Each structure stands twice: as structure tokens, then as C-alpha cells.
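Just one chain follows, in the form predicted alone, and it is written as C-alpha cells.
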Amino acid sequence: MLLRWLLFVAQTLVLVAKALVGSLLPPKRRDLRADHVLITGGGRGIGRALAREFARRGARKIILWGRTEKCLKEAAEEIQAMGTECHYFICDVGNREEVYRQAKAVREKVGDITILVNNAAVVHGKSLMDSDDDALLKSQHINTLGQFWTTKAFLPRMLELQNGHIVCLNSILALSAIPGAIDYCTSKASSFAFMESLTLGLLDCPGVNATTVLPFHTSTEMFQGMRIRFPNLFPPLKPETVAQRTVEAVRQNQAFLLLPWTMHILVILKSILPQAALEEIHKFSGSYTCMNTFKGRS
């Protein structure tokens, strides 16, 4: 028993040392030239920026899913103008039957998906008591359950091919919730647990990996009107920045990515400070009231 414990400690230290060395030396990056990338919520915002970034990095085909044909068509034309083959399909990821139906259509028209980017999300932006029940359900269906359906639709073939990557565009609100967005925070926390479990479940699956991205507030129309007390100290991220860092994380096979790096401090503080102190930080930083001016879209 003692020998097993010593071996476990030694293996852990070796992996920590390996990670430290890997952070200093450039790792081997995934070549995207043979990849078919499917992005949910790909018509605008971060999804559209991701489509452009994957195209720039040489992805063979880009497939966009979304609920608004106008946005999808414009995004697809933009990607095609960059010289990359691009297709779009109207699909509500919160609808299980629709996901499975469109996944089959993608396979028949485009081929196997090797990178799935779960980016689609909505936010109701109200307190629990002010929220409409249907709007609350919509957030859970799209932000959380949608990932179940898309992953179940495409992961089996990735496992067969021993080639695939599941990506989740999550949010730092999955780890540190705020008032006024209870639907979004809850769904993102569930989504994070889903990806954490999935990532561990893929440890013995060669060639198939997962990446979870947890960005700070990003300047898209979805969170339009949200106000942080110190915008110069904590400026919102640009969609292009999130897209660039996400694609790089996929190429490096990075399991979890917090943006910006200062979000690591938030996670550490939350794990060591008492609740009363955390509440004061929320009030001082303005996150306690940042959704009061929310005007975003769902």
C-alpha cells in the first residue's frame, strides 16, 4: 500500500513538472487542414469569430448551426470569401430531434465532423422571481441540454475514427455567479460539470479530446447593457480574442482555458475566502448590480 502511494505521488509530481516544462516550450500543435469544424451559434458573435479563426488556421470545412438564417448565410458567405468551404444548417440545439436530424444531414452532405464547438447560448437576464418559466427552460435546453444532444450526435463517430475534439464555449459565470442572470449562471455551471465529466471520460479514448473555455464578459450583443464598475481595469474581451485563444487551445489540446489569466485569481479567492468577504468583493466590483442595465438579446 505504501509503495502504491509513493508511486501515485511520484507520478503526480512528474505530470506537474511536465506541465510546467510544456508551458515554457512550444507544444506540438494540431494541424487543422483535414478537419471539418461544426460551430453551434455560428451566425454571429463569438461563433462567427470562431468560424473566421478556424478558416484562417486552415480548417478544411466549416459548418455553421444556428436559428437565424440571415446571420448564418452572411457568415457562410464571409467564410467562403476567405477561400474555405462553408455550409450552414438551421438548427435549434435545444430541440433534440432537430439536432439528430440535422446531424444526419451534415454527415450526408459534408462528411464526418472532427471538431465540434458548442457555442450556442441564450441569456434571459432577470432574477428568479421576475423570470418567465418558459424563458428559464429555454436557457437550460439550449445552454446545457443542447450539448448533450450535439455531443451524442457526433462523438460516436469521433471515437470510431480515433480523431475528434469537443469544444465548449462556457463562461466564468459557471464558477462565479452573479445576480440577475440566474438562468445563464445555472446553465453554464451545469455545462461546466458536463464538460469536466466528459473530459475525464475521454482519458482512455485515443485521439479524442475536449476543451472548455471560460471567458470573462465578452463584448457581444448577447450581454449588451451589462456594466462593470471598473471597465478600464476589467475591460470586456473582444470576440476575436476569445476565438484566437480558443483555436490555439484546441491546437495545443488544452483541457481548460480561463480568459483572461486574472480569472485564475478569482477562482483561488473563491476557494479560500469566507462568503461575507466574497459578497463585499461582488459589491465593490459592481458585479452585484452589473445586470441592472442589461439590454441583451436572447
Ligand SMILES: NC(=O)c1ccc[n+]([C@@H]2O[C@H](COP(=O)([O-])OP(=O)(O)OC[C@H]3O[C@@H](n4cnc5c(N)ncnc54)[C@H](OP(=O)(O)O)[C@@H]3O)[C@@H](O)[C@H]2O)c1
Second form
Amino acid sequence: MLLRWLLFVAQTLVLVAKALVGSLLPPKRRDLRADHVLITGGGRGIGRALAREFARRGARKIILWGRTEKCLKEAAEEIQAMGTECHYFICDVGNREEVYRQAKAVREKVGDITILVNNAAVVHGKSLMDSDDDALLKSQHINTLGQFWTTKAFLPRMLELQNGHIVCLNSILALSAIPGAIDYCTSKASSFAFMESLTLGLLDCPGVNATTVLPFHTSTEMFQGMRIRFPNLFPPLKPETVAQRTVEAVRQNQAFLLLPWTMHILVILKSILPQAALEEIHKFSGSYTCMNTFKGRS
Ligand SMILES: NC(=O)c1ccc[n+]([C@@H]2O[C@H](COP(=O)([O-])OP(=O)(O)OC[C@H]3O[C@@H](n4cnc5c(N)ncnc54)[C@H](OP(=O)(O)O)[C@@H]3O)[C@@H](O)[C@H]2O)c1
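Alongside the form predicted alone that was just displayed, please also present the structure of the form predicted in complex with this ligand.
What follows is the whole complex; the chain from before opens it.
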């Protein structure tokens, strides 16, 4: 038994050392030229930037899902103008039957999906007591359960082909919640657990992997009006930066990516500081009140 323990510790240390050495060497990258990439919420914001970045990196076909046809059509035309085949489908990811129906339509029209990007999400920006019950349910249906349905729809074929990647655009709020967006933070935390479980579950599935991206505030319409106390110290990310880093993480098969890297400090502080000290940090940094000025998508 002692020998088994020693072996386990030695193996873990070897893997840590391998990762450290690996980070110094030029990484092996996935060639995207044969990939069919489906992006939920691909008509605008980070989703649209992701479509551009996957196209720029040579993906073979891009498929956009969303609810607003005007944005999807414009985005698809932009991608086609870049020389990449692009299709769009109207699909509410919170509606299970619609997801399965449109997944079938995608397979028939475009073929198998090899990279699925679960990006679609909504935020209502209210406290629990101020939130309408239907709005609370809607954010869980779209932000969390939507990923169950899209993943169930496309993962089986990826496993058969032994070729696939599931990507989740999560949020740093999954690991460090703020008041005033209780449904959003809850949905992102459960979506994070979904991705952690899925990532581990794919360990024995050759050729199929997962990437979870946890960005800080990003300058799209989603969190319009939200005010951070030290914007010069913590400027919002650009959607293009999030897209570039996400595509790079997929190509390098990185399981988890926090953006920017300084968010690791937040996670470490959260696990070691007493609650009273954390509350003081929330108050001082303004994250405690940042949603008071939230307007969201107008
Ligand atoms: N912006 C930030 O500060 C920030 C920070 C960290 C993480 N994120 C995450 O990054 C992702 C993209 O956010 P974003 O900033 O680009 O937001 P956004 O500009 O509001 O875009 C959200 C996208 O999701 C789509 N969508 C919403 N509900 C949908 C549904 N039921 N079915 C299908 N599509 C739906 C929207 O399209 P339609 O309205 O046409 O359906 C839109 O394309 C989200 O998962 C978000 O949580 C954002």
C-alpha cells in the first residue's frame, strides 16, 4: 500500500514537472483546417469575435446559432467574406426540442460538428427578490441547461469519430460571485461544475477534449452600465482578446483558462482569506456595488 502511495506521489510530481517543462517548449497545436465549428450566440459579442477568429485560423466551416436573425445573417456574411463557409440557424438553446431539431438540421445540411462552442448566455442583473421567477428560470435554462442539450446533441458523434472539442465560455463570476446578478452567477457556477465533470469524464475518450474559459468583464453589450471602481487597474477585456485566447486554448488543448491571468490571484485569495477580509476586498474594489448601475442590453 505504501508503495502505491509513493508511486502516486511520484507520478503526480512527474506530471507537474512535465507541464512546467512543456510550458517552456513550443506547444503542439490542433490544425483547424478540417474542423466544423458551431458557436451558440455567434451573432454578436464574444461569439461573433470567436467566429472571426476561428475563420482567421483556418476552420473549414462555421455554424452560428442564436435567436436574432439580423445579427446572425450579418455575422455569417462577414465570415463568408473572409472566405470561410458559414451557415446560421435560429435556435434558442434553452429549448431542448429546438436544440435537438436544429442539431439534426445542421448534420443534414453541413455535416458533423467537431468543435462545439457553448457561448450563448443572458444576464438579468437583479437581486433575488427583485427578479421575476420566469427570468430566474430563463437564465438557468439558457446559461446552464442549454449546454446539456447542445453537448448531448453533438458529443456522441465526436466520440464515434474520436475527434471533437467542447468549449464553454464561462465567467470568472463562476468562481467569485457578486451581488446583483444572482441568477447569472448561479448559472455560471453550475456550468463550471458541468464542464469540470465533463472534462474528467472525457479522460478515457481519445481525441475528444474540453476547454473552459473564465473571462473577467468584457466590453460587449452584456454588462452595459456595470461600473468597476478602478477601471484603469482592471480594464474590461476586448471580445477579440477573449476570442484569440480561447481559440489558442482549444488549439493547445488547454482545459481551463482564466482571463486575464491575474484572476488566479483572486482564486488563491478566496481559498485562504477569512470571509471578513474578502468582504472588505469586495467593498474596496467596488465589486460589491458594481451592478447598481447595470443597464444590460438596451
Ligand atoms: N461580457 C462580459 O463581461 C462577459 C464576461 C465573462 C464571460 N462572458 C460570457 O461570454 C459569453 C458571451 O457573452 P457576450 O458578452 O458576448 O454577450 P452578448 O453580447 O450579450 O451575446 C450573447 C449571445 O448569446 C446569444 N443568446 C442569448 N440567449 C440565447 C438563447 N436562448 N439561444 C441562443 N442564443 C442566445 C445572443 O444572441 P441572440 O440574442 O440573438 O439570441 C448573443 O449572440 C457568455 O456566455 C457570457 O456569459 C461575458
